[in-house]
Structure formats: C-alpha cells, structure tokens
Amino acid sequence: MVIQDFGISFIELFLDPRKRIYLGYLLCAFAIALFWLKFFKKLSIAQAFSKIFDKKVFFSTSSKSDLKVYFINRMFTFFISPLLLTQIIVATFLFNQLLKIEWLSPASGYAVSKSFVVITYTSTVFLLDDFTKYIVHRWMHKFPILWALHKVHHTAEQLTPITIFRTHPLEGIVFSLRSAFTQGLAISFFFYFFGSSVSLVTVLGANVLVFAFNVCGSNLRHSHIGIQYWSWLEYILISPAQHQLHHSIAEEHYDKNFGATLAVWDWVFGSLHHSIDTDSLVLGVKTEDVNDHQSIYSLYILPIVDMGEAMKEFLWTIVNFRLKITQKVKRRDNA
C-alpha cells in the first residue's frame, strides 16, 4: 500500500487541476508557445515544435537535476506533510482570538449579499496569497540564511515547468507555512464577519483567478520560451520573459521581478524590470566555490552548510554589536 501511495504521489500533481503542472495547463502553455513562435517570431510549425521541445533544454544536466529533486522532494513531502501546520489550524486559532475581542461584531452584524462576500473572499485570498509569495520570495534573496536554501532553485541553468519544484525541502516548509498562515488568515476573518455565506469561486477545484493564470500559460515562466507582454501589461502581470530575467546571472537583473502572478508588487516596491529578449540570457548563479551545482551534495547538503555559516556570521554580528554598546556605556560612565 505504501509503495502504491508513493507512485500516486509522483504523478498526482499532473492530474490535479489545483496544481501548476496539471496536464491541462501544460497543454495550454504549449498552445500559447506555439502561437507566439508562429505569429510573433515568424517560425514555421516545424521550427516552432523543434524550439518548444528543444533536446538541449529537456535533456540538459540541469533539467535532469530538476527531475531528481522532484522525485526526492515528493518522497520527503509524503512523510513531512502530515506534520506541518495547516490552514485549518491557523484559521481556528485566529477565529477563536477574534471571538475574544469584545468590540468586534461577528457575522450577524454584517448583512451583505452572498455574491459580494464570495467575490470579495475569492479576490482577497488570491491577492493575499500572491502578496505573501512576493514578500517571502524577496526575503529569500535578501537574507543569507534563506538565500542558502533558495539558491538551489536558482542553480537551474535551463528552465522547464518542472523547475518550479527545484527547491530545497526546507524552503518548501517555509512556503508551506506561508500558505497555511495566508489561507488561515483569510478564512478566519471572513468566517468571523460573514459566517456561512463565505465560499470560494472555483474552476475544477482551483481558485478561479489561479485557474485563469494557469490557463494563460503560467508554466511558460519556467521555460525557454521568452514571451513578452506589452510594456503597460508588465506593470500588472509578470510575463514569462520577466521571470526568466529573474533567473539571469547578469548583475543588472539581480533582485528583480519577485512577483509570482502580479507585477504590481514589484512596481510598487521598486523591483520591477521589464522583459528583454531572453535568447541571450545566461541562467544560474555565479559562485566560485562550487564546481557542480547539479550534484546531490550541492542541492541538499551544501545549503544546510551555508545556512550554518550564515547563522554563525549573524550571531557574530550580534555579539559585536552588543560589545560596541557595552563599550559605549562604559566610556559614558567614565566620562
């Protein structure tokens, strides 16, 4: 039974419409890529097919590592997921805390139409989820302890839809907790204020806005097809080319385009970079201390070693800061 469950775990993401790499979404991405290459890049159908299914991309060492990480992480998730904090636990806790606030009025005090609640709840969940993804992603690049984990994703030298799963398991836990907190926060507040009228607009079980994003080619963000949007639209939505630029090793592209779906957050917080032609982009990370970014050691062990080094440096900074404060106090007392 356990072996059978393992097998289901490996393929379930391709069959679940709530997941990015659902086969239906992959087919949509293929159709969009074919249209782009045919009508915008002026390639023949044969050339477009050859470009989309480029053997140099899908059979590269980097892409093989993506698959390796995908299978290892699925086994890891199989055992760890039951132990993680869930949105229901978070929602229950926050809901109970809201009940303790005397000056707040619960559901009975807010008479609004059910359609308004449903639309507002669906939009809020989507926006809150996308915003927290932006924040955590930005932290992953800013703080050395988190970058040690996130760097695994950026060591991909070729991008395919499977690259989205090229993450260290500890980063997966961070984003799982983010999701649990975000979903739990929205659930608790809406159920407190609007009660049983709360529900989510879904298509095939997915938030309708997430469904639309996936149908419109979300998988192309991790691909070698550099689709660019109009300049004005790239202030609102992250184009595939914008995310591919995020993976570039060029210094002018560092810390740009953190957004998952919306580019608005990057625009507001100053990290937006419009797309460019991606054919000449070199992807990956520039490090002199690692010869092979695709090895099991580099993908799983080295990030933990780097986290330890970053933690030691952080603690040493705190110690030095406290010493400086102590010395200043002594000099003031002796003055």
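Residue numbers count along the first chain shown, from 1. The term rigid core refers to the maximal set of C-alpha atoms that superpose within 1.5 Å between the two forms. Since we're looking at a predicted model, the values are computed, not measured. Compared with the form predicted in complex with the partner chain:
- Relative to the superposed core, L323 shifts its CA atom by 2 Å or more between the two forms.
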Contents of the next structure:
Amino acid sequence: MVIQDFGISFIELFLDPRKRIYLGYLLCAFAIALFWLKFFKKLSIAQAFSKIFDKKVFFSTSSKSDLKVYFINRMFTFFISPLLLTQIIVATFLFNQLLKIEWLSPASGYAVSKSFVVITYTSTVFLLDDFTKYIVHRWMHKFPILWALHKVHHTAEQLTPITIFRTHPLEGIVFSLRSAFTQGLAISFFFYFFGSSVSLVTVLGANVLVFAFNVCGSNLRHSHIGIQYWSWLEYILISPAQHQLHHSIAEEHYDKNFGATLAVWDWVFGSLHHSIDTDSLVLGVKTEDVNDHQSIYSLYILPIVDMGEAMKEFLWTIVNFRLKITQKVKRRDNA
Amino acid sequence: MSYLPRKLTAPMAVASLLGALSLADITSADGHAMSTYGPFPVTLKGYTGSKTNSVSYTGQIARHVLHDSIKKLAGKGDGGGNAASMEAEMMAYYAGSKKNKAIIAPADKGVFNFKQETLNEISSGKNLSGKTYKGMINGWPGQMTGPEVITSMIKHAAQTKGGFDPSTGYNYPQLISKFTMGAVSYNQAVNNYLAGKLAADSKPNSKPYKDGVHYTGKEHSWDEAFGYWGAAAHSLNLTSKQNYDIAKMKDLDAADANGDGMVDLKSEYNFGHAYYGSAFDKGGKTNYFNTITKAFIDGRMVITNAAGENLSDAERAELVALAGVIGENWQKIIAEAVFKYAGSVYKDINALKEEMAAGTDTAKTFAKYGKHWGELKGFALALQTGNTNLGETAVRLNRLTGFGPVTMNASQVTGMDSQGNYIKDEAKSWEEYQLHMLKIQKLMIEQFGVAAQNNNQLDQMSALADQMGDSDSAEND
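Right, the form predicted on its own is done; let's see the coordinates for the form predicted in complex with the partner chain.
And the full complex, kicking off with our chain again.
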C-alpha cells in the first residue's frame, strides 16, 4: 500500500506545476532543446530527437540510481517529514518576536499600494530563496562534513531532470531547513509590515518568477543538452551548460557556478565560470577508493562514514590548534 | 475585587473535574439525572404553602430584557432632535421606572411570538443601575465607575443618529450592550451569587432567601446566577445550533418547550452570554454552553439534595468547584468575543484601505467598522468586570484597543474633558492599529486559551505558507 502511494506521489510530481519536473516544464525544456539543436547545432529534427532521447543517458546506471535514490528517499521523508521544522513554525516564531519589539511599528499604508507589496513580496521571496540556495550550495562544497553528503549528487555521471532527486536524506534535511527558514523569514516580516496586503503573484499556483524560470528550461540544467547563453547573460542567469560544468570532473571546474537561477551571486562572490562546449566534459566525482558510485553503500552509507571522518579531522584541527597556541604561550612565558 | 482567590483556581479545577465525574450520581428526587434547570421541589423546612417548584430567577430575565430594550433604544436617536426624550427613555430602562414599561426587545419575529409584552409580566420594579459593576472602568475615558460609564454612553447615544457617531467611531448600541452584559450579568453572577453568597454564613439553605418566599437562601442564590447566565431551562437538551437559532428567533420548535406555540421569556429563550456561548460552540471546537449549563444544573441538584438543611463543607466545596467551572468558561466566552471582533476590525480596516485607495465612499464600511469596534470594546471592558484581577492583561488589552477606533480623519479618542466630551488626538496608522488587533488575538490565546478562534487573522500567515508550497522538498538544484 505504502509502495503504491510512493508510486502515485512520483506521478503527481509530473502533474504539479509547483514541482520542477511538472510535465509542462519538461515539454518546455524539450522544445528549447529541439530549438537549440536544430538552429544552433544545425542537427536535423531526427538527429535532434535522437540526441534528446539518448538511451545511453536515460538508461544509464547513473540515471537508474537517480530513480532508486528518489524512491528510497521517499521512505525516509515519510518518517522524517513530520518532524521537520516548517516555514509556518519559523514564521510564527519570528512574527511573535517582532510583536514584542515595542518601538517597531509597520509603515503607513498610505505610502505603499497593494500591488507594490505583492510585487516586492514575490521578488523578495524569489531572491531570498535563490540567494540562500547559493550560500547553502557553496557550503556544501566548501565544508568537508557537508561535501560528504553533497557528493552523492555529484556522483551522477549522466544528468537527467530526475537527478535533482539524487540527494542524500541528511542533505535533504539541510535543504528543508533552508527552505523553512527562508520562507518563514519572508512571511513573518512581510506580514508584520504589510498585513493582509501580502500575497504572492502566482501562475498555476507557483511563484511567477519560479514559473518563468521553469518555463525557460530549468530542467535542462540536469541534462546532456549543453545550452549556452550569451556571455553577458551568463553573468545574470546560470545557463544549463554552466551548471553542467559545475558537475564536471575537471579540477579547474571545481567550486564553480553554485547558483540555482541567478548567476549574479557567483559573479559577486567570485565563483562564476562561463560555459564551454559540454561535449568534452566528463561528469562525476574523481575518487580513488570507490569504484561503484551507484551502489546503495556509496549512496547512503559511505557519506555518513565520510562525514564521520571529516568530523574527526575537524576536531583534530581544533585540538592541534589549541596545542599550538598553548605551546606558543609556554615558549613566550619561558622566554 | 475577587472573592475567590486566584490561587484556588487549580484545586477548584480538579474538584470540578471530580464533581463532573460524579455527575451521574446526582439525580433528582425521583431518581433521574436532570437535564433541565428545574422544576426543582420546594425543600424549605416548615413551608406550608401550595408552591411545588422552588426555582425563581425572573428578576434576572427582566434585567436581560431591560438590556435588550436599551440596546434597541440606543439606535433610535435622530441626531439631536429627540435627544432629551431618548435619554430619558433609555434611563427609564437602565435605572428603573415605576411604570410598567413595554418590552422593546426581544420582539416578535414572524411565528416566533413571545408570551410577555411588558416587563411586569416577568418581574416588576427591576433596574440595571443597581446591579452594575461599581469598580473603576480603566478602559474607557473619564475615570468613571461602571454605572457612570453606562449613563455617559446613554447620554451620548441620545445625541447620535441611529446610535453611531462618525466623529469618534463609537457605535453606542454595541458599546452599551456588550459592556452592560459584562458589568451586570457576568459581574453579578461571578462576583456575587457564585462567590460571596456561597459562603456558609451567607444566605443559608436552612432559611428562606427572604421572609415570605418558598425557596431557600442557597437555592435562590444559585438560581439568580443561572438567570444571569441567560440559558433557557431546557437548553441542555438542544444542539448548539438550536440554541443559537433560538436567540436569533429562527427556531420556534426548539424554543417552545411546553408546546404552547409561544416563547416564554422566563424559561424558553437564550439571552446574553449564553447566546454567545452557543455561537462559538456551533463551530464544533468548544463546548462552553453545555459545560456551564450542566454545571448550573449539577449545582442546583446538590442544593436540592440537601433537602432544606444547611450545606455541609463538602457540598459547599462542590458548589465552589462548579462555580469555578462556570466562571472560567464564562470568561472564555467573553475572551472569544474579544478575539472574534478584533479579527472583524482587522478585516474592516482592509476594506476601508481598499476603498480609500480606490477613492470610493467609505461611509458604509466605516459604520460597519465602528459597529465591530463597539463590540470589541464592549466585550473587552466586560472581561474586566469579572472575579479575576486581569492585571497586566487588562492594561495591554486597554492600550491595544485604545479609547476609540482610528477614524477617517486619522484621529482617535484619547480622553474625556470635565464636561464629559471626548478629547481626540492624532491616531495610530491603520497598519499599526491592525497590528494591535493581531496582538489582541494573540493575547486572548495566551491568557485565556480561546479555542473557537473565530475570525482568526493570525491564520493568514498559514495561508501565505500554503501559497509557498512544501518546504520539505529534498531536491538538488
């Protein structure tokens, strides 16, 4: 029964416009890919079809693992989800804190119109969400403890839209907390200052800006279609090819292009890399000790082992640092 | 102010629970559990008269009718022309009159016909002024006592057109009604009949309430408290919706317990806070009406079962526990009303802002806002006339509500001069005032544990969260 439910919920992902792999967005991605291959890569329609629906990609061991991870994660989510912090808990907590601040009061309603509030709220939610995604993604790469988890996503050797689900469950908890915090922050502050004027501009239930991002081919980020934007645009928006470069095994591409939608964060914080022809890219993670990145052990157990190792190393660094300080102080005292 | 010490609340709650659990044992003289408030037998020792029912609370019903009638009259002013006569007429109902006054409200509605048409058919010589809360009303300008506040409101109401003063935003029918319900009924019940009169040396059960009557001291004290509560005697056998519809004069069959085709105001109608209790309960989240009414019936059974003897300490403890249940739930009903109308005021301000932005006429919405604010303020003041010293909660409630609503010219009543005229000053912004309404709702949840939570505006954050969708997605962008 539960397994059946999981199957249904997987199908529902394709029918919910608030989800990345909504059928409509996939069709948009397909149309963009077709357009790109036909007019920029000069392929015939048949060749383009064959390229887009490449069996080697969709039926690869890596892609099958993506699906495997999705279903196993659903079981984790089933048990963990009710325990997670939700955006309404964060929003209520923050709103109550704001109510306690005696000197703080909302702006005069005469100054701003409802449409201004709605547009500002919609944009803020989108920008705050995209920025915190950038920050958390960066941490995922920079901190060994978090990289141990995020590596699971990067062990994908072929990218398909389903690769977004290739996430370690513990990493999923981190993402969930980020989302709850970000949304709670936006809801509480806007509700405090603008009350019931606050509302999101939505299309088919999704934030209009997220909808636009998805219509513009967000699913091509995790695909083998290396669409590149004009150079100037890649300072503002992350192109599919830029994200595919983020998955590259080459050392010169490490820690580049963390952005989800906007490239400006990468540009500002120095992690931007313009796209290259992705045909030459090898995707995945270079490691010496693990041959099979697609096994259950590598996908679920090894990240926890690696996390433990990273934690041990971190603690040793602290201990060593303290020892060094103590020795220095002793030497100074003796001198 | 409080006869029942606050520290006794927890033991009282436990005792009340025990009392409720032992309810099944409390039966009428013929061995049946009671579900109606009366009739109860005459237990007075030495009574030789012909009366067979010791229940009597017609004085309280008369006061509910006085209240309902004043509320109706407060909306009859023509803007000043009939001020003197309107004030005199309202005062006749408030302070009492030698004449047998007509019942102005509740009045017949369609097939819903009342048995009585004049006050003396219920009880003669009754007034509200003598029973109004005598303490200082800090939430109203002028540093006045309860009777002074009502008298002042009546005076101002007589000057208005239809009871509403656009310059202050005051809706007098609502202000007078909601405050009076608290200052008279709630106050008399919880501060007097369910407090001091439960003491062993006050109105003993072995003596008549007063010379010449057929009921005992304790029987009548308890009956009077029940009368102030306002529920129909048979109401425990009805659903919340039926009880609500009785007060709205929509369900004659439910009201007409004796099947005579008429509604007897003395026992078949739901007045005052009982009506509000049923209104909240019909939402399904609370059970105030039945809890209170059942506690009254249970208490009356305890007294009846004492068979005209003085109550033992255990019996009195049981009554005190039941009085605790009644007081606590009654207070919650008033807090629920404060919560509800704070939400209404919040929504009305939204509507006003939209009209202001569109440049359309705001008069109708402003009047509606004033009506809701009057209800909010009236209930907020009523909440402070009970047996619990609300302390900081009262201060916060009064400050958040203010002396008056924010008006269209951005002013607000801030005080009263020596002539009894309102002083106005610059008001808070609409947004800040709306935030005050949210704070009031939060205060009612935190301090009184209101559960019905009608018109919950804090829920809007949940709606915003729903708009965002799930936050537990484990996806890698």
